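One chain follows as structure tokens, the form predicted on its own.
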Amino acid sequence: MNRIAALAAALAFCAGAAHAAGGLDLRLDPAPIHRLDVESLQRGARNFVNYCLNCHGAKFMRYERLTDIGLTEQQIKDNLMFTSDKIGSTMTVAMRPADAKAWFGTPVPDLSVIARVRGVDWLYNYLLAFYRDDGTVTGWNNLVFPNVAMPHPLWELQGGSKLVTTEYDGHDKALAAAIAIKGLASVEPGTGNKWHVRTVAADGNAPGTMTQLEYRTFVADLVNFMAYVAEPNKGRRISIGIVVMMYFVVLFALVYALKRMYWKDVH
């Protein structure tokens, strides 16, 4: 048993080596989002609304809970509120999973939970990975969702984008490429011993309406947002955590200086 115990290991670990050498490393931007930041998360609240609630809901959100991040109920009823005109609604849409499933080959998601299910690192490249692409037919692919069935959403806004595919001799040399670009890139297996760095870039014949650090900035607030929806109470435990260590931090200095008095004749 101990012989057949050991081969097995050692045959995984082999398929695991084979797969970490010849497999996809995909390299993320971090998002830079902050939790508590209640202007960012009303703008991405008004992006997601205006881009996103088109087609995905939010229907384990209610519009109400967006006075927690600082609206009025009147703010949330005048600028936020298409689809509905009762307050306690949940954020749907009116397309059917059917329509969406002729239209774009599956069921559109919703996007509740999201955040919590890919990730914000994930969400914030993924909204930067779309590019040009005849060969699909929405005319756009994704470097981090490949082969995606949704078009590129916010096109208008961040404009063209293209593929860039750099070749390395050897992995180790495309690795340290694709680290030097601090930012998203892919590293993939070629031919014999050659690897591809992907990344994307704008494409200077066809401009957003948005530079790329706007474009960036509106992408951020979009995803602090979603990461919200996905746990709406997470800032404030965040904040209540923050009460709390700073109320241990006084307590430990008074305890000290307690303990101090009581055995200052000891010392």
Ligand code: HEC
Contents of the next structure:
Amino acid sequence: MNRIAALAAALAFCAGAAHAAGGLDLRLDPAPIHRLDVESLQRGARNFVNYCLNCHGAKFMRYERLTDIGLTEQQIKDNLMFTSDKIGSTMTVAMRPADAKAWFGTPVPDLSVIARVRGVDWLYNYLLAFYRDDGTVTGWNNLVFPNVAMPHPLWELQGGSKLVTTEYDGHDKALAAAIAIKGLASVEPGTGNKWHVRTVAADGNAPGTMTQLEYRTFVADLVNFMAYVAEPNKGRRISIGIVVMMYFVVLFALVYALKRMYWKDVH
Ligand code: HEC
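Structure of the form predicted in complex with ligand HEC, given the form predicted on its own:
Then the entire complex follows, led off by the chain already shown.
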């Protein structure tokens, strides 16, 4: 009994701690991705190799596997690989973990299954949520991952962006305002009855090389690719599932016909 009570107390404590750590209500913009959009996956692979692979690896992914998303081996070799890599090698990163730790103060995580750990909506919003912050080492901060050690890898494309905080009287008003934003927003408690709604907005003074829409598409492609990397067999699994369901339907019809035949004489 004692043990159960201790377990319950531990669980309650964890839940409380998680709540206290979160404290904020993050409203994510759903990631507009389509798993079967092969062109989007190909663009995502290119974006990933050009902008993420210099720090992060995807060590469970082999280059040759990218033929799944419609690329030829030659295209993979010419556009996505460093000359030293072989087509059968995995997408590893040249940086040593110890160096990463020294440069960023934290290890750089492998991104093979990140889409399953964090979810695609989280990833999409994370890449939209960087804003300028002079108080951090990198000069960037992130609304979705506060005080992240990763510098904004895509800032030249996106341009500058800033945190916008608005104060409201009461939680209801703040929540309504956050919903009205129709995009990423976080609702956080302020002092007393005050609540803050925070969101990230483009800084008109520092435009990027892409428009906001182009940037969102770029990020969506990237997230689509990371979701594919996290589960390359998903498409196959779904098609096998459909075949199995069709098999059951046919089987059911046959068995039912058989049952009627057996019971014909009884009734
Ligand atoms: C300059 C090196 C660098 C580049 C380039 C870079 N990252 Fe990172 N990234 C980091 C570091 C360092 C962290 C760890 C941050 C922390 O824990 O505070 C990180 C963390 C992350 C995380 C959070 C992982 C987690 O759940 O804790 C994601 C997701 C991520 N990066 C995605 C990307 C994507 C996508 C790209 C390419 C567009 C990219 N990164 C480019 C250095 C980099």
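Fair warning: this is a prediction, and the values are worked out from it, not measured in the lab. Numbering follows the first chain given and starts at 1.
Engineer: I want to confirm the hinge position. Given the rigid-body rotation between these two forms, which of R116, P232, E167, E64 is it?
Structural biologist: From the list R116, P232, E167, E64, the one at the hinge is P232.
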